[in-house]
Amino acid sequence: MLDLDEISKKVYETQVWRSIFRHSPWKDAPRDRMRHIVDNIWLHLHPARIRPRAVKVSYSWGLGGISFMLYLILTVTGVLLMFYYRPTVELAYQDMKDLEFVVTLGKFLRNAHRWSAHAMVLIVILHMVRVFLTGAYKKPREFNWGIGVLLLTITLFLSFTGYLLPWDQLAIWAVTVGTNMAGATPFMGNEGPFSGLLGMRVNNDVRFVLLGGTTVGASTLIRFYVLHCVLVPLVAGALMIVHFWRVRKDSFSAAPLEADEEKLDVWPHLIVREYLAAALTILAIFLWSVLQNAPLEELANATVTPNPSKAPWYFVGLQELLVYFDPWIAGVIIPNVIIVGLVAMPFIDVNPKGVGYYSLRERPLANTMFLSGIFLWFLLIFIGYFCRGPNWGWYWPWESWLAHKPLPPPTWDLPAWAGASLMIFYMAFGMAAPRLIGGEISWSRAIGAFVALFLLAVGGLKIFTALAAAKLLMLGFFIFIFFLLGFLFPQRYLKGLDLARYALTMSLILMMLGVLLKIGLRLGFDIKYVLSLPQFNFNI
């Protein structure tokens, strides 16, 4: 009979073994199980040792390992689909029904790579939230804060230029909808304000380098293949090494539970749940890819346009803000804006609280402000994805498209002095006012003050027409919003801070509760512009 251990002995004591595996015959021991991280080329970059927090499933759900994971799935789905498919006009559209009905399992690695896509669109935004809840963006991790903030960019736009590889009509009409708001870029795009001064035209314009031509086409396929299957991916993965290199330098940021605590062994206790997580991941990809199949429409057709048009959804929130402001805002500077924004919160948040832990309470004012961005950004991708139908009219989501409706009410600019002096008040006030007065406001009294002011100015109005009270009442939770978030949270706790973390953190306050006021003013009093100055193509 075989003697399988002194088989395995004899086989773990060859030249040929030990060659590869340095330390053989593995032993489950202390010593062992850290050299067992530390000699392998994937689990180097954990720690020998961990926290008995960061082991635990609700702290980081696993999210940035699940991210990694899809990134692998899509990495090879998207190998495989490259030996079916040709980035030409007249063949791409061909392969994808070549891949549905004639190569085997072609609509399953179809499917995977696309459902694989969107979810790690999702799964990378809910990573970010929860490295900000458990604030581990602060120092010494400031810098991989902003990796991880150029890393979701990139996600986006790695799923954005793969979206028009299938060459069917959602295709080419979202991209046609995305790249349009590239032409309103400030300056560089044909649309966008001052380009005059550049002498930007339809054909040399940033519009026209991202599309190869001045419409999506042939060019534009051939570019965004090459993007999407070669240069995104190349930035991403070196990226990702950066990422997690600088995640095993500066430590994991899960807290102590107790003092004086025990770190556990990383292999096996959090190997096994990486590894778990991973295989439910690929588990669930999979299930969905079989249960679902990935939208195709009809062949791209650029003489035929779907009503509506839209992008798609992690972009359709930005469509939805073409409804209050023009191009060149929503869909350059207020996604540069977040960008920014992001990169510079470990830099202007000085609460040396909550790091590596949830902590709501310890940083009321930053996890405010920033659950309240996430929420916003979602719930404008709710409204535009599922509450826009024909012409861009809303919709509820069970109203049936082929109702009729009646067009918007005619809509109207402010003076452009009046415009001026408006948001040079609102931005001098929202500056000023958290941080001249002093003392500490009773947020009961002031808040009902402001209800009963703002009820008795709805009470008054009711005179001249229940139309205007409703519309003032509409608006009116706009300003609430705003005296809540722009000045009693700042009241509060901003007024401690040096005056340019100060300037800047006000600023991105003013800016997020602007957009708010704005939608406010169009949806309560149809107001279109608030500035405008045609003469420069820039309305506000």
The other form holds:
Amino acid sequence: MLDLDEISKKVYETQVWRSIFRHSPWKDAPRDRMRHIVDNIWLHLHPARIRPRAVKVSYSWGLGGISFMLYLILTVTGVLLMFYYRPTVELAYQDMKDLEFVVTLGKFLRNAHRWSAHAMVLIVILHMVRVFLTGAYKKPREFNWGIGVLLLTITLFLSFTGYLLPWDQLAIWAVTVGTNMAGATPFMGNEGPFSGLLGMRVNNDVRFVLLGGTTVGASTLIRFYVLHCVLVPLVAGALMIVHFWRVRKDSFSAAPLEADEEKLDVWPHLIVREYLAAALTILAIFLWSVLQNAPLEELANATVTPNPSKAPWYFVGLQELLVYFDPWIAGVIIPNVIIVGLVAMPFIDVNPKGVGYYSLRERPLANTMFLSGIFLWFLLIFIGYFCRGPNWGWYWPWESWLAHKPLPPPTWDLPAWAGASLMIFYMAFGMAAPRLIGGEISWSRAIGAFVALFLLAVGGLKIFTALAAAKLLMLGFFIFIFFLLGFLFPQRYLKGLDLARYALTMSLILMMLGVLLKIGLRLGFDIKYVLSLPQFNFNI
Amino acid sequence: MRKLFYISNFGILGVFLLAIGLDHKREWKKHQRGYYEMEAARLEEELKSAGDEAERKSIQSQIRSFRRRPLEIKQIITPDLGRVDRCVTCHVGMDEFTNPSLSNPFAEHPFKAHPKSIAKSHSFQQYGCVACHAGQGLATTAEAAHGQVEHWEEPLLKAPYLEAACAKCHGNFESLSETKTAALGKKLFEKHGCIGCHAVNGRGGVISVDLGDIADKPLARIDFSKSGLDRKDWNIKNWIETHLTKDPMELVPNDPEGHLGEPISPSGMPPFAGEINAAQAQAITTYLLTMSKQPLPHTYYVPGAPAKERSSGDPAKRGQMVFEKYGCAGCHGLGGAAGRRNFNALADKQTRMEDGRVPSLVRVVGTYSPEELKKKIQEGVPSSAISKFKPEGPTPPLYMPGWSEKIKGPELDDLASYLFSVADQDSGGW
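Now show me the form predicted in complex with the partner chain; what you just gave was the form predicted alone.
And the full complex, kicking off with our chain again.
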């Protein structure tokens, strides 16, 4: 009979084993568990012992770890794909076909890379939501939250640069849509406001730098290839190191210490969960890759524009915003405000409660506003991805794009004076009202105020136009949302804040609700722009 | 947790093995193996009747070689076309290395050999397969390779449409026995006056699109929804052919009632289905499929003899040639007898916009003096000058272009003589 214990003992004692692992024979004792972590180059970023609540799956859902695992899958599959892929317009598409039809496991490899990329974007966003909801960005983790936000944008950029590489119709037109937004950058893009000040033209602006030309072409392909395979992964890797290091330094769980808390050994308690998360991730990606093939359309053709051309799904929300705002606002200002707002979040939100656990009750304002923003982001993606057809017209998901639709009703702009006064009123009232109206507002008074507001709006509009029932309903809905999120919540939870933080938070809230209200005005009332100042490209 | 550990680990292993299995079990292997086995069986039959020892040995070694041959992707790389055609992976009978004589007794698809006459003059090493047959040469599954899949716009060309591939290079296709359909198509194209509305590479009418690159038209620009074709049949060949076998008005109905905005008349192309039969429609389609702007190496082209100038002593005969040369029949009908449909143009005994007609030359020419007729031909009738049946309806799609730059001098005189020779005598007293 084979005595496994005897054999392993002998193996552990050989000179070869000891030279590699430095261990004395493994015994399941606290000291050895500790040494498993600290003596191991790959594992020593973990502490040796950890608080039990940091290990709970229902606390972190393993989302950060899964993101990293997806990054590893993407690295491995990506490097393998690089063996087959040649980044030139003559060959790239042919190489896609070769992967599908000739290369051993080529289709599987490409599917795994594609689906991991989509999954990573989604999981990174969910990871951010989780961190927000558990208040884990608060002191002393503000910096790491900022790094995380940067990593999120880098994830999006990585996915976006990879989108071009198959060089099919889907690729070039999605990238054309995405990069056209860069052309609308203020000062730096030739179509943005103040572009004349820096002498920006179509062939020297920031979009030109990104594309290596005035349209998506051969030089764009090589640029995106280098960005996708070398530059951005390196930056992402560097930031990830910082991110992990700070997770370790700032400690794994943010929750307040409890008196009789006994720490757990990381080996095996955390390691086994990490391993399972990673394995299940791989399993999910493999299954997905066997069941569904990555899309590949016709060879890219710069003279045939698909109608509609859509950006990659995670940017379709921004593309949808083009309906409501001037491109430089939709494609540049709004995403930048989102990024800056997220980075600034830990410095604005000084509520000390709700750190390290989920609590709507202790952080009603922060959680409500954040989830509203996330909901709005995905709502826009949903509209853009599922509800938009030819000529960016509205088609319900079950409607055929081949059905010819009547032109949408004509849109109209508010006159400048009315738009300007409405904007000023919105900002001034929105800023001042929650702070100036003191005292606790009871629900009955709140309802009364809402009805009064609603009647005021209906009466005001009645002067101009007869309102149909659907429009009334829509108006009621949007006034309710604004009243609840833009007034009641801040009035109840925000007014105690110092003036600077109050103003900053309130303007972020008003901007977010402003986007929602504008969507309502456009879809319900055909208002193209509330305020249009063409000389500054200022159209909102 | 232990259970999860096993599930995930064995799951990964299982799915990965499944992926390898699926990858290994490729469609083309079945065909290639099948071909080798058929060849081996055929040789075994041969072995029975083989005479001397040397011959037996040679046949036996051939059998062994077929039985042991590894399955592999076979491809023809054509440098001057920049193509990689993998068709011979399944069509092994057409692989010059497996079947150097390019002949075998197999009739079954995909095993049969290529017809020799063509193969002799068109070396596979130079032309590959796709240059003539279209389809997706890079693919290795039947469906994708034959190109009847979404996102592949050039499906396999079957006979007689395949002749289009010949006529692309062979300028002399009208005199070849293999390209009778394409040649007929050209004749019909001229006879029915297509060129009156459609230019070909700039020569011809301006009322509709230039057909010089119609075979390259991107499918993204075509709305097939009214064609009644299955989605898998949405391709340019069927788009052309349905224009001839169906009423184009149904194919491209547009919006004559103005439901979606300004009223737009349906396709102005008259229905030809009553005038040409299915085989003739096929022939015209074949001819039009030659019209591509995709470059071919100049060495591929075979020039044709220049078209013979037709002539006649009779001015009316010469006039008829002018009538055909400029495609007047496209709108005015064969011999100018019956004007074709012009949506919403005012015509006799009209009850619907669809009944609008181009004037019948046979009937109206008699009401003109020769000078008036020539002036009319030279000046044309712009669409704004055509009376509508329904004033708020769409502008009629067909109009008479001014021909002063094209038809003049003796041609104009001849044309007028011809028209008067076919016209009804005016009973009104001219």
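Fair warning: this is a prediction, and the values are worked out from it, not measured in the lab. Whichever C-alpha set is largest while still superposing within 1.5 Å between the two forms counts as the rigid core. Positions refer to the first chain, counted from 1.
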Taking the rigid core as the frame, does residue 257 move its C-alpha by 2 Å or more between the two forms? yes
Rigid core superposed: residue 237 CA moves 2 Å or more between the two forms: no
Would you say whether residue 226 is displaced between the two forms, judging by a C-alpha shift of 2 Å or more on the superposed rigid core? no
